Amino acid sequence: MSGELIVVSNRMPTAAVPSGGLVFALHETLRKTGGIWIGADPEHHASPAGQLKKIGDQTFYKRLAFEISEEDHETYYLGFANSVLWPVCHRRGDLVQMSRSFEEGYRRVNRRLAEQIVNVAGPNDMIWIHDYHFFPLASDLRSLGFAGKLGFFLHIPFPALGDLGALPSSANLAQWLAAYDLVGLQTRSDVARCLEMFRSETDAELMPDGKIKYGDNRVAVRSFPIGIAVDAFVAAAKETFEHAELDGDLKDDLVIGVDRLDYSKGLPNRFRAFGRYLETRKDRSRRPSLLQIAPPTREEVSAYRDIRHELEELSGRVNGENAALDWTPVRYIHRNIDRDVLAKLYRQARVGLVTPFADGMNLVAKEYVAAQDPEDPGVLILSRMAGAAEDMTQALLVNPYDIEEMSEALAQALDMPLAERKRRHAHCMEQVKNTDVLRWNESYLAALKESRSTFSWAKFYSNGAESNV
């Protein structure tokens, strides 16, 4: 008998009809099939409840929240998840902040959540767990006796083998991931790094069917490049844009960047490259403007406060050296902008500047391409370090550490002939359509349904028989 789909993520929607690519896709799936979405309660509690509680709209599927305390938030979320795992996965081991309390809080929250999930999950339910907050959740669920299908998807880059040494010895990523039936990653490069990790483990073995055997478990590792809700985003971009702020210097030669304020996004180098372009441009009458939207995130972590101060200084310097009475070269907005407004801004922009140092996929790159007028498209400048660059090869690919190369790419993009812009855009748009978020969602769940959990065989059959797929 088939069971329910249970989705687990740190954040979940509380509105009846959520917006945003991933949230929208999972919402649409659960709306059609029914099931349960489990996420963290946005409020902190002095004594977290021992069971999940209903939250938000319950019309099409259940939304259940797990409670955390202020200490949990400091140790599990800000601590181990975002001060240890995040920098390790983004190749910034120098920013790791190690504390025994961080690791203890991370394991405590995952274990407590596993205990709450097994109280609501049936033996035939399929559980799909999202992101680095819950690497060990499958291992905890297996130890509590859950024998059903367990899938995992990592939305950020998979760490390189050398960076894994920054993790505490007790954080055994290979052992944690082996408890899943299917591990989904963004790119083929991520899969290669994951396989390299398993090959370094003496207990791991690559099987003829491509799965990894680790102890008694077998896990499949595959890439599922995530995308956006293409049709909805295209429709939003086409709507008439009547906005007072689009007057004056934002009407012509607009360069746009949209990123959370995070050190992995390469924003200081982006500002430097734009400043370098202004210094070296041949046509001094040309007045391009960089509109950088960078909403705040995790401001309690010191590395995020540092980058905010650096960007404020850089934007002030570029403007001070280049601005005129009727022209502001850099407009830096440190707050959220409505997604439908962003779609229209993308369509107005001659250049989309997406230059992270490391990124699992980067959906801004796909949003920018989807928003363009195919008869007069803008040009995407894309970091080679973004997952999107693996398939969007007709973007202008750049090294985000090379200021000169990015400056030259800006000049090339702003001067690019229409025929070349249309050719590059058509290729990129094809990749955007091929990875539509609903297609991503369906392909992952189809692969998980085809997998067979090995846990019950390894746990309960004394003859040591293993399951086959």
Ligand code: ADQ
The other form holds:
Amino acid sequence: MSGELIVVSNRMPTAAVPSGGLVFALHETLRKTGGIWIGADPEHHASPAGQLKKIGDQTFYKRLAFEISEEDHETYYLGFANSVLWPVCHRRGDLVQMSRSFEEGYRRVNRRLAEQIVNVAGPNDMIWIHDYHFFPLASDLRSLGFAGKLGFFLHIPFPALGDLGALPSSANLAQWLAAYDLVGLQTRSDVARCLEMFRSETDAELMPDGKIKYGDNRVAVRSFPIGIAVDAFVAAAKETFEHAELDGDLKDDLVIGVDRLDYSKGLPNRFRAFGRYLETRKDRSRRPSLLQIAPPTREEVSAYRDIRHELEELSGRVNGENAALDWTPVRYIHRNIDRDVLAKLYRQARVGLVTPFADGMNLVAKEYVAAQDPEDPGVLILSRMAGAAEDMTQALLVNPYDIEEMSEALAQALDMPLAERKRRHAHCMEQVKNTDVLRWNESYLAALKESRSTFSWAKFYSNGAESNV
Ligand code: ADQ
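Can you give me the structure for the form predicted together with ligand ADQ, which would complement the form predicted on its own we have just seen?
Below, the chain from earlier opens the complete complex, with every other chain and molecule after it.
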């Protein structure tokens, strides 16, 4: 008998119909299949309850929240997840902050969540766990006797073997991942790095069916490049633009950047490259504007505060050196923008500037391409370090550390003839359609359904455990 789908992610939308690429896609899936979405309660509690509680809209599927305390938030979320795992996965070992309390908080929250999940999950349910907040969750669920299928999807880059050395020794990524039946990663390069990690483990063995055998577990590792809800985005971009904010110089050569304010997104170098382009441009009558939309995130972590100050200073400098009475070269907006407005801004922009130092995929690159008018498209400048660059090879690919190269790419993009723009856009759009997020959902879940649960009841009982499912 087949069971329910249970999705677990740190953030869970509480509105009836959530906006935003990934949450929208997961919502669409659960709306069709029914099931349960489990996420962290945004409120922090003095003593978190030992069971999941209903939260938000419950029309199509159940939304259940696990409670966390202020201390959990500091150690599990801000600490281990975002001051250890996030920088390690984004090649910023220099920003890692070590603390035993972070490791303990991370393990505590994962174990407590596993205990709460086994109280609501049936033996045939299939659990799909999302992202770096929950690497050990499958291992904890298995040790509590959960025997159903367990899938994992990592949204951020899989770290290189050398970078894994920056993790504390208690974090055994190979052992944690081996407890899943299917590990989904964004790109083929991520899969290669993950396999390299397993190859370096004496306990791991590559099986003829392509799975990894690790102790008693067998796990499949495959890439499932994520995308956007293409049709919805194209439709939003096509609507007539009547937004009051878009006037004057923004109508001309608009260059757009849209990112969470994160050090992995390469924003200071982007501003420097734009400044360099302005200094070196041959045609001085050309007055492009960079519109950078960057809402703050994780401001309790010091590295995120630092980047905010750096960007404010840089945008002030580029404007100070280049602005005219009727022209502001850099417009820097520090808040969220409605998705429909965002879609229209992308369409208006001659250039989409996406230059992260490291990025699992980068949905902004796909949104920018989807929003273009195919008869007069803008040009995507894309960092080679973004997962999206693996397939979007007809974007102007750049090295985000190379200011000169990015400034030259800006010149090339702004001067690009229509025929070349159309050719490059058509190729990128094909990749965007191939990875539509609804298809991504379906293909991941089909693969998870086909996978065999690796749970061994015999081993569970031989370890002296008692059944609690
Ligand atoms: P993010 O790091 O958040 O996601 P990204 O993939 O670009 O990065 O997704 C950001 C989303 O937020 C986009 O849909 C974008 O439109 C939206 N957004 C950003 N700024 C906004 C603003 N000011 N107003 C409104 N919306 C805004 C993580 C990984 C990525 C991976 C995704 C999905 O870091 O590499 O692509 O998950 O797996």
